[in-house]
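As a starting point, one isolated chain is supplied in structure tokens, in the form predicted on its own.
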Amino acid sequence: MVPKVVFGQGSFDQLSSILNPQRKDKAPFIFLVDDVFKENKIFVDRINLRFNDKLIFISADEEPKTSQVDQIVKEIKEEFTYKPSGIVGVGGGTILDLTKAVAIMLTNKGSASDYQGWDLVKTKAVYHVGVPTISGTGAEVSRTTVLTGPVRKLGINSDFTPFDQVILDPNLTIGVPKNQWFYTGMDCFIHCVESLNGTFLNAFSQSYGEKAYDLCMEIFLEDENLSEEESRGKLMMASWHGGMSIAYSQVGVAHAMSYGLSYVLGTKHGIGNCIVFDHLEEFYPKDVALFKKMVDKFNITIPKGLCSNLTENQINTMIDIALSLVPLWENALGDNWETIMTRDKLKQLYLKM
């Protein structure tokens, strides 16, 4: 679990006082920041760079890659003699996942792709802080950092992955485009659905999942009088609780299939989950119906026809990526999942999208 978290409007301004006790002599803090803030001088000034701190703007247009992690680590090691005091990620799920992975790879040898899997990391990461600027992915709380590698899309899932400190400031999500707000919000909703309907469910994950689910229902379907300010705070809490729920259980069908979409087509995670979930009535009938109501309420367009012109080889790669995520299928469908989710069934589902 993340050991330290602060929450509240304006809490981002506590960043310097949080980092100062962690500073080591001559060792900088490295800030990985979504490049959407590049021209926002007021926001950049709030980061309050000191001494030889380094700020790196990163585009979140594409899903994070193991090669990208390796390149950032290489540049940091070439520029600084000292190991950084810490890594701070400011942005959405892409930036937060990159931050966690860079922190790990600064203390572990080889490529980030060597650690894609469960509990492969052996050495503690450098101190790392997460500051989400969009809510829903749960990346701020999860023990995984999802990366696309040379042969698969899979997380670095370990006890050393979670942030040492998280700052949850709902004000940082002001101005997020509606579609992006919806897609990442639905990522949270789908986390809850897959956790609460999974075979790995336990009292701990259920308590977090139910709270996040209720918050999502309130935000996206039930409470017409919810102010934007209240909605921002509640969605940030839903994201946190949803991430905690899957940390102690697992996700399911939508996430397994969206990994295949992302690997082959580069589809962003949130929208990929929405594209898949839209066709999963067989597995989550009640919640897919609710999802469709949410889509209609906010007049959101779910892309269609993505897989209609794919080659047989591309479809097979999607299927291979999805089927490799065994814990997700075990959680969703039980020990006999392979008799339920055959290659042919997966192919037919993908061809609907």
Second form
Number of protein chains: 2
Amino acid sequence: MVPKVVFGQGSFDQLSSILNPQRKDKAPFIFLVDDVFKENKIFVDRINLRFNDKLIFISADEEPKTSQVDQIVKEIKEEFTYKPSGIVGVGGGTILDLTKAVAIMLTNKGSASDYQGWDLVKTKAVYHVGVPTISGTGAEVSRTTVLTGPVRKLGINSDFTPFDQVILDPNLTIGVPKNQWFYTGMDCFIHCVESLNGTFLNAFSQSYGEKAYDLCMEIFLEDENLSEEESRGKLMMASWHGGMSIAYSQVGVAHAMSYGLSYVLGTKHGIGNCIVFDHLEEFYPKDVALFKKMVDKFNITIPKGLCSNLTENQINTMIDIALSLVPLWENALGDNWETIMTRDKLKQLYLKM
Amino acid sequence: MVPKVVFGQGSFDQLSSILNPQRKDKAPFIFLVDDVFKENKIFVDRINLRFNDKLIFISADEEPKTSQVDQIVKEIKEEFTYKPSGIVGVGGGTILDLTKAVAIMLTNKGSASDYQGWDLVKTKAVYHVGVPTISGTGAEVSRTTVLTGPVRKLGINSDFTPFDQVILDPNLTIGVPKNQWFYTGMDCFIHCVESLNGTFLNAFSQSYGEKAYDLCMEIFLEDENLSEEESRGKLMMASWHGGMSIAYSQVGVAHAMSYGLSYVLGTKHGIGNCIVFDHLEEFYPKDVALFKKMVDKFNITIPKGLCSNLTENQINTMIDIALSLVPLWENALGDNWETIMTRDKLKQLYLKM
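Could you give the coordinates for the form predicted together with another copy of the chain, as opposed to the form predicted on its own above?
Okay, now the whole complex, with that chain kicking things off.
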């Protein structure tokens, strides 16, 4: 789990005072920042670079890749003699996952793709700090960093993955476009549905999942009197609790299928989950109905027809990727999941999307 | 925050495999264990002492004292040449608080009483593990260790106080006597009431406090169909979330007054909170009414008449101790708390108890 967290509007301004005690002589801090902030001079100034610190703007238009992690690590190693004092990620799930992976790969040999799986990382990562600027993925608190590699989309799940420090400043989520706010918020809602309806559930994950679920219901459906400020704070906490819930249980059908979609079509994670979840009445009847109400309430468009023109080859790859995520299916459908979710069944589902 | 936690029935048996990687050559693990387990051979065997590990049974009949911490530290230093690999506490809030304090005092000079307050600890504590055997105090997750010292009852609140590892095994709470189960569970309920009604509340603490409150309502009042097994798991999580809630906000009237009671009469924390809370309708009307319903439902006796025979001197000390806890009063009653909670008002309240 994340050992240190600060929360509060404006808490981002504590960043320098948090980093300073971690500074090692001549070793820079590297800031990986979502490039939506590139032109936002006031925001960039608040990051307060010192000495030989380096800021790298990164586009979150595509899901993070193992090759991208390897490239960033290579550049850092080439530019600096000293191992960085730490890596700070400022952005959404993509940037936060990249940050965690880069921190790991600065102390572990080979390619990030060598570590996709469970508990393959052997050496402690470089000190790393996460600052989410959109809420829902749970990447700020999870023990995984989900990456698309040469042969699979899978997380680096390890005890060394979680951030050493997280700064939760709800004000940083001001200005997120409505669709993106919704898709990413629904990532959290869908996490919780999958965790709470899964066979791996225990009282620990349940308590976190229930709280995140309740907060999502409040924000996206039930509370008409919530101010934007309250809504931002609550969604940031929903994301946190949702991430904690799946850290000790597992996601399910929507995430498995969404990974396939993302691998073949590059569909972003949040919207991918929404596209898939919209068709999962059979597995999560009550919650898919609630989801459709939320979509209506906020006038959100869920893209359709993505898979109608795919080649047989593409569909097969999508199915391979989805079916390879065994723990997700076991959690969702139990030990006999293979008799329920056949290749043919999965194909029929994908073709609806 | 606690960086590592395992949860689950039977998870206590993971203790050895968790400790082994932390073992330093010749440096023992010290186990501080509630002496209710002294005759329970099966349980003691599960602790699985190795090499020169040492098990110390400790009575939880009295609240933990700074002098007791100093004594345990002295004995450990006298007996072992090497600083321990770690300290493991197995018990309720008293044992867990002692464990945290001993871990701190093995690396910090002077007496534990020198560190009562906020952020006075300068050196990282010895590795320490908490294993709660009763639920409600939140001591397993909090960044404090509440101790009675020569001049005050106050916590050692610091970044080095929280456990490095916690094992949450609901089965360890089997066999807790009903009254103690209730008093300690109410410690959690009262935490939440104080945190949720406090002026220090933010969305972080609120989300944890609400979840713990909801779980307490389920366990102690609303859910007639909860199995004992479910109830144990849920109360363990209520304690966890309740502790998280106050870690980032503050407690209030009940805790301030209960500290006074405990300092003068040695009243244990859980029962002390119940004795006080029973008379706080004026401050927490809805929740004191719910509390009284819970007391009735489980046929619990709340002691009365404790303060009727106290000397003027004793009452004054009680008031001094309570009023010294400024952050608690600020949280409960706001900046003008001193005009609301006068010495006379406090005396009238104590005399009812």
